[in-house]
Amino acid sequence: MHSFGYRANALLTFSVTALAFICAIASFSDKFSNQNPSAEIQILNINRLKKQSYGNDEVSLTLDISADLQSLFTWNTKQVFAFVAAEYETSKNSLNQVSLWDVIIPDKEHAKFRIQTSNKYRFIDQGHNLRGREFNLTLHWHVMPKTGKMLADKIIMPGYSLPDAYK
């Protein structure tokens, strides 16, 4: 006869190797769903372009964001991390990135919605090149799963300037 450990521990091996296959299976049956979220981003008004006492330009923006994720949803997702970025070239570094608003979204009843807002972090360049400076902003989202890959994509909305001079 087996032992009780070793019953337990059979028992224990088969419901963990289970559990995971289960857990593989739900994390698979993401890459079926249909997923096409859309957002439209406005720039409402530039209120500040100033330059830091320390050379550092400042930009403060009110923005209107409207975006609809619900798509991101499935019964496997624990919520959605969005965030608005500033993306820019210079001519030391091919690609910045500022982040300029956030929003975690628990459920799909919250994933459609429209804000007016300033930027929530302050949109800062180490130097003095946001004066004209063209730039994209962009709509970066997280799927967070209950289990599985973290998904992560965006929505590129290009073609938004600053001004030539401080204001």
Given for the second form:
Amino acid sequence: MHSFGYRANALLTFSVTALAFICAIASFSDKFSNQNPSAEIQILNINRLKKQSYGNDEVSLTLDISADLQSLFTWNTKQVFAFVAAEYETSKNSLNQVSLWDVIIPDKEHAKFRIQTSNKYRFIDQGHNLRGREFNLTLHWHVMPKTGKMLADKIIMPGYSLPDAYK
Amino acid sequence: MGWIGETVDSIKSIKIRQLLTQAVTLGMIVTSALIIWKAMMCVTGTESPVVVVLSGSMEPAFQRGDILFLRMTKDPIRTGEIVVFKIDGRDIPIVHRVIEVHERKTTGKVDVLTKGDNNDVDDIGLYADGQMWLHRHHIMGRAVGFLPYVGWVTIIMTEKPIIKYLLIGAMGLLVITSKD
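Can I get the form predicted in complex with its partner chain as well, since the one above is the form predicted alone?
Below: every chain and molecule of the assembly, starting with the one above.
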């Protein structure tokens, strides 16, 4: 009953259980943080709206994105993944979401930023529905913890639109 | 050396009834582990409620060796979600983020494009030949939580199977040689 094997087994079981409990509590503490992020996106320029050679519409634009996500960081936060997606409806699709730009924010200092950038990922439609299209720009964020439950939310900014003709 | 002598002695002195009791106990332990696993599958709604991260394509969020807890609900798939999917004809599940969603009005079916955070390009190269989008049936679950480093045990046991046999052998020996 007191052999090396038993003692090693008991020690291992106890330490794994204790660690799991600590991780769960760390994750639970995230519930008590007060979060109020803010963001604003402007479209600086629609660079091109064209029809690709094999049929789909593609648009390239330059965005001015400013956000303050500092309040999302707690002691249990490993990083925040933020991205901007364009959301719109077409006759065939009830929802299209296209991610235009994303960033990995490793700590609180980098969480307040302003950046002017063209879209990192190509904005291509399924079809040619983009002329004159109205769309929302949504800033999403995913908080990745050091251990435990992940949290995600977003700010929807409606009211953007694309030109009526190819350019 | 005395420990090995003790083990050999206790194996020699084993009685049949004691052996059977221990075999039943071992069977009970294995089946309760199986019951817990199946119950988790029911609760989370997915075939694999826990997966181990195998590649570095989602760094720095998920490193190789982390484990992810998955859930699958009927909620629609939206951009930003971290999903685990399997390509037809391949065994290994892949954990990446959804970057594009197109949902059909009439049928509610979705076309999904994914990309690993640490990759420069989207996953089109990973999909099967001619496949441009993922569909709901490819997706096994969404990642909802994670624990770091714990998955290394599984990676080591898969990549060096000898360690798996050693561990099982040692546990079996421990059970057999227990005096109660």
